[in-house]
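What follows is one chain in structure tokens, specifically the form predicted alone.
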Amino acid sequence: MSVQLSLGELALSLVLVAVAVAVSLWRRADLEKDLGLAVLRSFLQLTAVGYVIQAIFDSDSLLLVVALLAVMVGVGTWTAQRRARSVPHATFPILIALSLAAASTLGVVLALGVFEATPRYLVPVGGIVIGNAMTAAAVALNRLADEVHAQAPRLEATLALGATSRQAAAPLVTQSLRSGMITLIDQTKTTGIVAFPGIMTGMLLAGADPVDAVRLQLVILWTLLGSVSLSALLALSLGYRGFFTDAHQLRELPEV
């Protein structure tokens, strides 16, 4: 079974967005332009991506899958770097973190035989992982920047007593890792109670057996939890170094 929607039916789904616009006007929240832009961008971007994915599915080329995932990693890196602009030289750590998250998750699910190595499975799973890794890395690095600025005097005192930059930054990295992971952990804890995750929902709409949908979703959730944790840790482990010189001194921090 497949779900087919006409453009008219698609337009009707904007009724709740219209309600949100009305509420914004009523409360003078000035969100109308942002809501309109969000709707327009989501339509254009998803439509374009839909045609690209269809072309990749038709070609059945793994090289095109790798190319698409590389583009996703690049855009995700750029987006996360903009969010973590207070972290010096954050681009490379984020790039490595997102690449590792995608590679490790796809490697595990393929090794376990959960999916076949075809575009139909690799593209959506890779996209889910990269998106979550991007969010976790950006949040964790942002928290790290805030902590470094807030605790700069303590860091300098610790360094003056002979600690290395790694030793001085270790507590901040730990706190930042918790911040980056807490959203995904909470989502995993409440899965099936507060909300149904995307893959499970898609399988149910497609007519799959609920038990099969649940088991597949659990595989994705658990591998996602592990790989995103590793990516956030890697982004922090590499990213904190940008705040220190090679001589283990705290760099001059920009105003935030």
Given for the second form:
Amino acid sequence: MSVQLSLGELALSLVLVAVAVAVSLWRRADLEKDLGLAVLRSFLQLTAVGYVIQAIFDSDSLLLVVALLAVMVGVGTWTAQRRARSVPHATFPILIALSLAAASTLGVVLALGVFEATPRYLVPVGGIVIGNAMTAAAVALNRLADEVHAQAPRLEATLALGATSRQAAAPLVTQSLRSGMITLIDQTKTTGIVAFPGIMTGMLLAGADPVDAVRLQLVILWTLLGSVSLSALLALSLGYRGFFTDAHQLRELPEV
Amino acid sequence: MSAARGGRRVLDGIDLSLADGEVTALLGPSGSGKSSLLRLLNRLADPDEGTVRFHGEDVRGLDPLDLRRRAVLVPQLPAPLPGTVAENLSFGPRLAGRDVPEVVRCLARSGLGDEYAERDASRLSVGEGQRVMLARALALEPEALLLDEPTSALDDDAREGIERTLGEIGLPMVLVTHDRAQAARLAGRIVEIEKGRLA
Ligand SMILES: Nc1ncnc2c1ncn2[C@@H]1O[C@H](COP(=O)(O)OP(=O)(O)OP(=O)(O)O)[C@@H](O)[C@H]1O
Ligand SMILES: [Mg+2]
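Now that you have shown the form predicted alone, what about the form predicted together with its partner chain?
Next comes the full complex, this chain leading.
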């Protein structure tokens, strides 16, 4: 099963990018530069990643796989902490959340023998797991920051009754956990009806049997539910502390 | 002591000692730093300079949770927790591992009938909410009260009821108020604050 695209065929799909540029120009959306940059970056980044993955597949070295996943966790942490700017000291919680969510979910699917421990499975699955864990952590922490801002008086009133910062933050952490998980849950509910998920689409394009494509997609979706919940939970459980001092005081919040 | 909020100094060189058993009224225009000062007394915040002492001890050496249960703050605006009024009153004692408080008696001391116990605490008028805040503080059986304008939204009858209770319980208190007459009625001592400084 394989699909082959020549560079020429690839270039032809730029016609659709031209449509986007035309739309932007016509409505003066001022997005032409961004579109150009997006096309250029997607080409360069994916090409580079393609070569890296090719090299890892050729070497068949698990150590290299772990190294690649570690880089993904690093980049994911950096991206998520930039998105969660209003959360003080978010980097460490996000790093822990992504690492543990990725390690434990990959560990479980490997231990159960769902996938073989080979680069061909570990690299793409690891990438999806880390990417989704990153989004969940960022969404959950951002929601927490919003909740803390909105509910500062109630938080302080709770602290004033002798609650610890953990106890005071608990309801907000629960709310934020829901935010971090709900997108994927909804996506999982509507999958196949509203949109074809990416893995399945890719496998169908590559000529796989639809039943196989569906099964793999389900494994991935269900795995992601686990990793996303772990990631959001870890990010929040460590991240809420950034809003408080050791003396159970709500820190003064930075302007947003 | 001095303290800043939002990068601005809001308390400046406050030097104050409150005698045990005394009611001290804190009087001053809006924005003068009254609420900010109360927050330092139960360690919801720390001063940038200076120390707060409770029974002669630097509060930074005390367990902040224990301190907040001993010197309980009644907030300026009602800040109900989700749930019923009775649940609001039980919250603090439950966290402290104590028995469920006598909800009805705490409500009565704030001038609220026992029919309030099962009301949703987030669906009360401001004046009702203020009285629930006082009842919630009393449920912790505090050694001292930090009252931030506890009667600002009450009619004369309700206010008189609260003042009677505050007189009867005989706790040391810091009472923030705009009402000079109330200060004179309740307080043994009146302290005036203006633009973060004692006047
Ligand atoms: N969360 C906050 N962040 C930044 N500045 C604040 C904050 N809360 C209060 N301030 C500022 O601190 C100063 C003192 O406020 P504070 O609430 O202590 O005044 P107050 O005397 O209690 O006033 P009022 O009678 O209106 O309640 C004010 O200038 C206010 O703008
Ligand atoms: Mg005030």
